[in-house]
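What follows is a single chain, given as structure tokens, in the form predicted on its own.
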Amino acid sequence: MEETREHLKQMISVAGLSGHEAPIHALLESAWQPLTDEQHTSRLGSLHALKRGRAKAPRNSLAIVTHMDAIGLMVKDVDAAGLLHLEAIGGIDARVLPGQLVTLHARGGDLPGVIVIPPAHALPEDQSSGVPSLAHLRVDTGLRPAQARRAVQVGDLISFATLPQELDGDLLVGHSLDNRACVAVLTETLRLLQTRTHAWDVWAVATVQEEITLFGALTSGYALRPTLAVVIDVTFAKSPGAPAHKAFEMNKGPALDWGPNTHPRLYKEVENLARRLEIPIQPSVYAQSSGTDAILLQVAAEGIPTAILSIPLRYMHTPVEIIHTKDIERAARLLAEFISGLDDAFMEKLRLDTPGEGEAS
């Protein structure tokens, strides 16, 4: 495991916002080179890796899809002290943003600098108490206001700059844990896949812009047409407040998220093997939307049916998310053992015309 630690703080360390994911591609078409045996890139920019299987050709493929983009800031404004104006990539609550440490993305290269707060008698007097909302917010770069004006763009993007950190217990805290931390999972099962045969076709899919379109999802399953799908994301672990019923416990497995997103044969075949494996997985359910790729992913061409596993993490879309990297661990066996017990007549078990187990006649 620590291996995949190691390559999740490597993950941490880079950029790779929503829409502009070129410095956690490339680090990712790296790391998976050797665990796969063709890589090539969507349209859109998500990253695509094939593992072939032992079937005969044509086979069945699996996708295990997980986003690699994630969310941060952007310069909206220069303004005449040289401080910098800001526009939010994907959802950020601007009550964690004063104070923190950031890395300005120029053009002529990487500056570090400091969100801050204006006075409360400068700012209206409805945001005068509390946080102010992000319209109010600044980056102060240190430089003078000709130097950034000529430093910076409009456009330019902002990074949060918080060092990876291990806490007591096997947690790890740092920004973008959202999504990297299921990257890690993905990464995982390619490394555990070396050491076992499996029929089907896998593809390892990094898409792009899921914290703001989920287009890099929908365009990645016209393109690949998989057989099945898995989504791996991540879902709210219990912390301070949180409600008990929509929050999950870390370091007891991955939930497996049940709901219209699902295919609930294939959520079946998963729960049943978690079972038997004694991996333990949290149950999840939501009524509309799973808020992940698998919204538009299987709805993809003619459909793909998709099955969803998350991993909890603390203090989500913050600067400082937490994960335990024994759910990784969990995570990634259950798809190992899952892909490695896939054959032909496993597409029968998800027939919805017939009825399954626990299901009305």
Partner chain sequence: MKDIIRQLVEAIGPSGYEGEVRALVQKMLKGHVDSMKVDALGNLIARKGKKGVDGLTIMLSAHLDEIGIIATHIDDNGFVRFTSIGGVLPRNTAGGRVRFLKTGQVGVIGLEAHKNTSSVPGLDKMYIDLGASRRAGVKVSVGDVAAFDRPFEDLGGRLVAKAMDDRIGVAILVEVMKGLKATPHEVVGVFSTQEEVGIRGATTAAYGVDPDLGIALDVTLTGDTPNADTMAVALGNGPAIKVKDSGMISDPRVVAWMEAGARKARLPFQREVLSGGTTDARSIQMARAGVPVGCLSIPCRYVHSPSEMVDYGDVQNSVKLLLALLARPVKLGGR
Contents of the next structure:
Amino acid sequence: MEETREHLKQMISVAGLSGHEAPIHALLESAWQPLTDEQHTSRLGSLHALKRGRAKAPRNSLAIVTHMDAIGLMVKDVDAAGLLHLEAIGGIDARVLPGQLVTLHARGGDLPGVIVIPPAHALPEDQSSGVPSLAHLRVDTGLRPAQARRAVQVGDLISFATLPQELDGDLLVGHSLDNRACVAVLTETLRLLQTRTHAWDVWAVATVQEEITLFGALTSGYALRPTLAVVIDVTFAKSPGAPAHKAFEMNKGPALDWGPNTHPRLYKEVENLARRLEIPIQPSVYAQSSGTDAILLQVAAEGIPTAILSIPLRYMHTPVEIIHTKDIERAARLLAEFISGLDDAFMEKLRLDTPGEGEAS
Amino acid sequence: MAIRKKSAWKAPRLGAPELNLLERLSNASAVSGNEEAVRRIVLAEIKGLTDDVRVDALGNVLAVKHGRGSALPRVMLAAHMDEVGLMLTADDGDGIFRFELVGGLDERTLAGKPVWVGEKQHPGIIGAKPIHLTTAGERSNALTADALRIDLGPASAKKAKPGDWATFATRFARLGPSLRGKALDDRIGVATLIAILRHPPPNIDLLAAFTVQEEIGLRGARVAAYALKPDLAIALDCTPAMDLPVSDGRENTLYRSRLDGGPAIYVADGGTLADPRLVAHFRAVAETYAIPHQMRQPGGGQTDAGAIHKAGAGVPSLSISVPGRYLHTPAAIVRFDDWKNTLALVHAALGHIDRDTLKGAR
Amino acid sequence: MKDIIRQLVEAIGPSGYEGEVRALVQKMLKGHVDSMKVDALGNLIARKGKKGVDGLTIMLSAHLDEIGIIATHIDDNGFVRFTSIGGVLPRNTAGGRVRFLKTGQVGVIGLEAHKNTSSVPGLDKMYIDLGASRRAGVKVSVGDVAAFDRPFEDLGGRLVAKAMDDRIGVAILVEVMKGLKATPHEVVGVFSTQEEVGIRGATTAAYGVDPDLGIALDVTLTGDTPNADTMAVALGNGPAIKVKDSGMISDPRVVAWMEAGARKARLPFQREVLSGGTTDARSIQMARAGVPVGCLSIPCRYVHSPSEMVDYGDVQNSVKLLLALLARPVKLGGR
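Give me the form predicted together with the partner chain now, not the form predicted on its own.
To see the whole picture, the full complex is given below, headed by that same chain.
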């Protein structure tokens, strides 16, 4: 696990905004290379790594799907003063932005910058009190106007520059823990599988574009056609401002999500397994949409039975997200056990045309 | 378009057994995401009627009934099993639960209603603050789901849990020429599709899809159409009839559909521009056999066709709906005759489908 | 090329009813492509060239359809109530004229009297006046479709018409398919349907064509008019190479390939980040196992009004850029 913690700190130190995941893709490709039998890249840039099972071919397969992309900003225009106008990549509350240190990824290399609020007299009247909307915030690179205009072009990417920070009690702070903490779960799972046997093929999948279009999960689902899928994403941890009934305790295990993107029988199987192994999990419900890759993964091609594990995380979509690393460990152990237990008969348990456990026939 | 009339068309009958089935379907609780209760009824009803039946990864029931002959047109008929409803999302203790809406349920209709919780339909109520304790300002704001709770009573605190679904506790009833139920959208389509499977037209391969998750984005139909790969598709649904008189006496120009107008044929809704060749085919069949019908007013709303027509390399699609008032509230109302005419039109139109139906330019 | 543009913009084809425009394109392409077919949703799919050893199947997509209206009710006095097909902006609507598809009948869009003149009433407060005085005799029925009616104007360097979105893309694609000589690629020109109602035609076309690379040709907004929202795109500065819009992020390798092609051919171009709107490229990207996509945008003022304006130089440079790109093998660099 110590190894995985360092791996995670590396992951949250590289960029990889939605649609531009190359840096995190490269890091993962080398991290998974010794842990899997084959690696491929999808046409949209998702990483598919296969760890072969022991059963006779053709084998069933389980895909573990985590998105590797991160939210951030993009240059929309460079004005006469050399200040950068911004477009959001993914959902960002403009109220957390002023004063943030950022990294601008320009043609000639990375440049530091800071997000600023123009002075009141420079703002339209309706924007001059409180925090202005994103359209009125700027990034100042410190360069002179002509330099900035030479160095920066429309469409350049901007990521948060917050450095990883460990806190007492196994807490880790950083940007992009959504969803790199869950990629760490997957890496740790692959590590655990090195010393176990499993009948099914396992696809480790790091998807692109979750924060924008979910197309990574959709197209990888289509390409791989796994028999089953487990999506790992983050969920809200209890913290000031988070409504208590929608938030989960940190260090009480991953949440297991229940709702329409979840295959009900697969949920039960994972839940029962966690109970048997005495791995704590926290039941989580969503009425309509899980807000994860499962939304489109579930409906790829002819449909894929999907379960969703979530890691509780504080202050989501800010540059100071917090997770508890024990939750990563627990989720990985649960997944590894689940994978080891998959056999030929497993799919019979998921049939929706026979009564399930405890249901009337 | 000329339809060669085959004497008087013999449409399947709608009698006591069919009404009984619709009643069971409408009373069952099957909110989007958990269609188990309706799926069970459907599987039992169509047992032995088709050449193949399976339940897919999302829970759609896909049944195939081959016609007589080879290379017949593959015609998908879709009706959704799910209904709008509620999900319990948090346990406030003492049998009080927070909940959220599933699908486009009319939030204004929540307060002060009995509900059924879970598949076993445990009774509960959605309360509201006594009027004595509210201010005038408070009362001018709608009571939204956020401010309301489902109450099962302290002794039943363990009878439900977050993740359980709930529906309004409205029992099916006949109201003169009308039928009333909580989930006629779209159990009436489900019942229509079962009736057609009992009398399958021999000139087509019938691909019946009883779909899930229509009310939260046509999600079941999407994978069903992908799997079935039809040549053309018809969605059977229930469409709003907003045909009530306008308060100031002006003409109602935004009725969408009207009760007693017969089956509503779609040209355009929020999700689909119906294939004009199929629109023309259904209109021609209706006129040939003098089946009452109406054009649904183009506008918003969606049916499974919205997902089906975009599946794979595309599927010419059409929607046909029974008009219904007060959909997505505790009690929808439809006319029995509109249902009868819908079944007659769909059955006759299917009976006249051949390889030439889609021959003209779109 | 102006004559082709004029013919295309003056044809009418709201979403779902693209037949007239499609027939026109079929006529224009006859003898210039290897094959043409129409798919289940009405997309016209024209192919030219064979996929060689270092070639790809490249899908170019321009949408045939335009925004329009559809009749919802004919009232007792013969006024036609209507709703929109696609993103019709009420502020651009009243006082305009529409032409119905089947009958060619022309009507004027009227507005009910309203007290608050600072707000724009919705389409439900508007009606079409066909010059009739009662319901009987009105030839329009519920579900009939009409398009906005406005002639093409050539202002010299700038061209104005209704439906420039996206007939200008169609015109460019017609010219590219005709002008394409030796190419290592199988070039598939898709004239797509139903873009304005949610990119439906391109969704099924992309599934059917299953391309290795996709490029949409569509209009984009500009930031070069008085008090416009910030946008670094202007008429006359060259075709815009899209980096991002609100529904799609271009594959960075495709962006780099297009930029390099423009530089090599010494053609002007601008980089585009669009805050609102998206194109056929979104649907191509999500097809099957995913497709690398980009979008070549034609800067256009007053989009979704009956007077959409483009720069003729941008249009001609778009054709030149595409022909230059398609003439050589595509080498997508690293991500």
